[in-house]
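Next up: just one chain, as structure tokens, the form predicted alone.
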Amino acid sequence: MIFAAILGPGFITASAGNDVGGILQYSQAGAQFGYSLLWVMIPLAIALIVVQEMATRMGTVTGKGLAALVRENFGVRISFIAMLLLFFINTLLTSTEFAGIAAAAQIFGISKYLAVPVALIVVFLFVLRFDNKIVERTFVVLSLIYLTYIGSAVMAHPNWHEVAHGALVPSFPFRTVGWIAAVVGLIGTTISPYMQFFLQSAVVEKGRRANQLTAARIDVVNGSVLAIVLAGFMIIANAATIYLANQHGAHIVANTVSDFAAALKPLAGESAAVIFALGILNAGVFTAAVLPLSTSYIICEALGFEAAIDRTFEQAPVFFSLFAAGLVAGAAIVLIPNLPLLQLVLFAQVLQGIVLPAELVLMLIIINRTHIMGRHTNSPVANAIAWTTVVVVGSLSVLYVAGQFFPRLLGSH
């Protein structure tokens, strides 16, 4: 607890990433590609490490949220839309942290229509009856539980080699529509839209302000560099042991999320499967609880309602229904019959990935008048690094989607 409440925003943040969508994304690039996709990762820090800071700056500067910003740059309609297509998203994202609470509770025996009301009625409990801080803390110490898979991947004794060629040396085969999707997957889950928001709200909640913003700088770098870090531990871990065992025709197919298990098995054995499923749990009910109730708050502000969650449901009513629908929603998709959960989760982080550039837009042209933001525009670099980022992702964005309405425009692999 001592080492969570030095943790800052931009740590909380940037952790937020390694969810359960982002666990499995992280997972299923390092068993389909082996190293080779490693060294997106080295430009997507730099990119989440600017990202972050201009989110943190926007804060400290103005004392308001970035939904606020939005609606009174860019007016209630362009704000009701942007709220109603985060809305979708984010319910989507919590049907799949819901997706890996019941795929936790099928390795343990226990089936998806049992577990899955269990856990929307401890998170609801939790929310509502407990202090948000000492949950949020409780959970990212629990999180904890992902450093592990550096462990994993020392012991699975990888090529540092190929490790290193694969980080340094970058390759680019377009023309392989599920190359594209891993990485428009790999930016989505780690530069979530919703981050963005979420990150701006909790700096201006703590009240911080321009004359600290070096310190909310070194806190967003060092949470990203740890987030990337650590998600790289995770493809690296199944690139040694699920691609690798591929590579000499062992044939595993990860259909489930229980397949990606395999990854921890040189550091924990058998017991594996158990702290996987421990992970995943841990992710889900902390992201379920915390995702649905980052959504209220942010589209309240966006569009003017009270958003408070020590008012009665008489004082906040538009706040405590969406949350209740987030909820609700994200854990009945997940109870549909014979739904492809890993399918979803990585659907939901491609998503992402495609809206993210348009949110990027709205930031960048916020950040960067001067009547608002004054002396903290951005810099050439930050402004460079940016819109290279929205150029990319939407690039590759809209030649994923090509590739969906003429599949013979990309290979399959």
The other form holds:
Amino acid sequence: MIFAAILGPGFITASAGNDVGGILQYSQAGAQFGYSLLWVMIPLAIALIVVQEMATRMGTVTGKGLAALVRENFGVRISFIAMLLLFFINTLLTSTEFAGIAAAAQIFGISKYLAVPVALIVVFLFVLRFDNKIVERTFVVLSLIYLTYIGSAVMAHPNWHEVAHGALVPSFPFRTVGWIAAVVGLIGTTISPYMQFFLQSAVVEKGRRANQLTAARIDVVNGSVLAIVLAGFMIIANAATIYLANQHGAHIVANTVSDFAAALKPLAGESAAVIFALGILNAGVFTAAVLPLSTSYIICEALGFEAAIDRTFEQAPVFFSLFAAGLVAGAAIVLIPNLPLLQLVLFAQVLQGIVLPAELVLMLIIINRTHIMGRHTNSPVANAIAWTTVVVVGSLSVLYVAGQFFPRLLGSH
Amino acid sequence: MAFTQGFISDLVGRRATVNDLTIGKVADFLITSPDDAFPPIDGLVIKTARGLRFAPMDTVADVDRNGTVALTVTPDKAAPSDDERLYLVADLLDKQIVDVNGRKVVRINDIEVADTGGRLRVLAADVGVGGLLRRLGLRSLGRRVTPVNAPGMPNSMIAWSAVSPIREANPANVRLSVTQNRLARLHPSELAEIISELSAREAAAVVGQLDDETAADAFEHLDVEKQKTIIGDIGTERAADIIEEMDADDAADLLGELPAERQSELLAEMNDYTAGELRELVKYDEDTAGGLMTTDFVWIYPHRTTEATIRKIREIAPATEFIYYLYVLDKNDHLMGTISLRTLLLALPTAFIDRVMNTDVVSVAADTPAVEVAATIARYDLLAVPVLRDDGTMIGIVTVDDAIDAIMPGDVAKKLPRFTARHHSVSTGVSSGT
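How about the form predicted together with the partner chain, since we already have the form predicted alone?
Every component of the complex follows; first up is the chain already shown.
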């Protein structure tokens, strides 16, 4: 029972945020930029809490998922475009989860051409045969593996003074493409657009009411803080090991996923690679199961198709087709020979960061409508923080895209 | 009118003219009698430079084939916003409705209107892929899809007469227009299934449209979580009315899940008899005979003749759910014996009850665990087992249905056929309607 109480939708959503993309994005940020990106996590934590609280509030007050609200407020066209985008990005994200599974398999010396199809079947059976609650809880327990990053960060004896400096003193090397990509990627993976849909649906599913808003808020803050703390330690662990080693002339290029296992060496020693692989595998399998499934739910909710896992294919053909398509396509992408898995993963996070402002704008419009939210419309503070997030992320995204087209606009590193 | 049949997506956004001068665009359609089989459109909302204006239907001279609307006078009134009225675009398009014949919740992609008898009427709601494509601006593709309902694709058109709008206004001022309630025609279990598909607020709105008894019947098929959410939304007085109509055991289960304060609030709203009965039931643990039992059973005196007893049952039993077993009690409510309806009917009219009753009674105590209760019922092939206090006084019965519910996983049990007929008058032939 205590377990169920701790595992609120906010907590689970935050844990789901530490997927393969998250682990690799945070690792990359630490390995490449040391402690200098740590400070980004603090405003990001505030933005994450505000955005997730908004989704929770919309769910409790309206009793409807975000997709349903978008459809009812903006009509078919905007919903359709949003859903198309969501399907595209989530399929890409699903493929990053399979990329994680492939990478983990490689560490164990198993070919991705074997591992990915097997994982696909396992995930399929998971979703269709098992009680989701059990799967969910297994995953959350397994995600305690990520706590090893805290141990590793501490045991690597980072210069805590530098850590504090990196966390508290913002630095803005705007003129480098790599920096902007890393920041947009951090934002995208921390405040994933699909997460708001996921969280709000979970809140609605739980039947939370407006008078339980306080409890729901506590849940959101707990989950967000935990996610950010873990992310912070992933950055520190990688900064204190890989980044530092490179500063001293080592050449851990962190070009492949498994290179990040080095970050766990101070704690885990020779078994670092194994622990890293297990963490990635756990994140990959769970998210690969949850992502296509919830995407399919969300799209059916928006477009008015029958959606429920306990229906037959005949009863809910669109639902099952979307689920299967997202899952299989996600797995298939990874099977492309010579695909740079790490680049694929990091690109997907940046893409999330790029579409985030659009999603936030839709949310902000809905949440400020009195006839929908009653007296629970956004406070000026929440509006200010959310709009600032929109503007900052939007500008960085524009800068990033511009940098892709006009490489000389920005420096190369 | 040249426009004879089409979809409102064809008309929305089209020009509205007075004397061939464009004054604005068609924005919405008003119907004031949504309960008609095919309600007439009573006016249009025109988006003009000076804001939204309302044009009653008698000022509409012509709707031509391209959807241009010619008006006789410039509309100058603001659009009425009365809750009694229904706007096709604002209230229905993109919203969820209940498909009464299909018994499910669907989303409206488009609305079909046609000129019948000189008036533009609402014919059907388009919930299919065709409507979706049309709204997306892919008209030609939409046209190709519309006539053929691809296998497995949702059936695209629902006649308006089979549509029940879910009108959710602000919880503060819910006023519902649906008088001739289409939802009430559904079987309670189907109604319950629909309610579980709805958002909390919509579910409360739907329950708000039902009479107490129908709502109570549907409630009995819902899981407790959903029940709790809904009663949180519909106000104490209404919630108490519905709970009063529920079977005592289901009502007690629901009350048992609520905080003590809320419990007494609700009980205070009920009549003293029901409240007293429920207070008694709530005391027992949900998983014991006391928690499963209903206090609604037929008891009779031992010294009457069978004939007199049958007469008495005709008088008192119509409101009782379970009348297959009759329980013979003495003055102190001690259980002396049982008699089945069958034995009663076949016995001599002049025979006394205590001569024909079965005195070898199987019973359970109030704190007997549910599993044991079910086992007892199964072992002795009973339809119900009496629940006795330690001193032998009878306080209720556990029916076979409720015993099964208690030992089966929740969603399975709710889907099983019920043996004991609920005493509402709805027949199982739901689709026929009345």
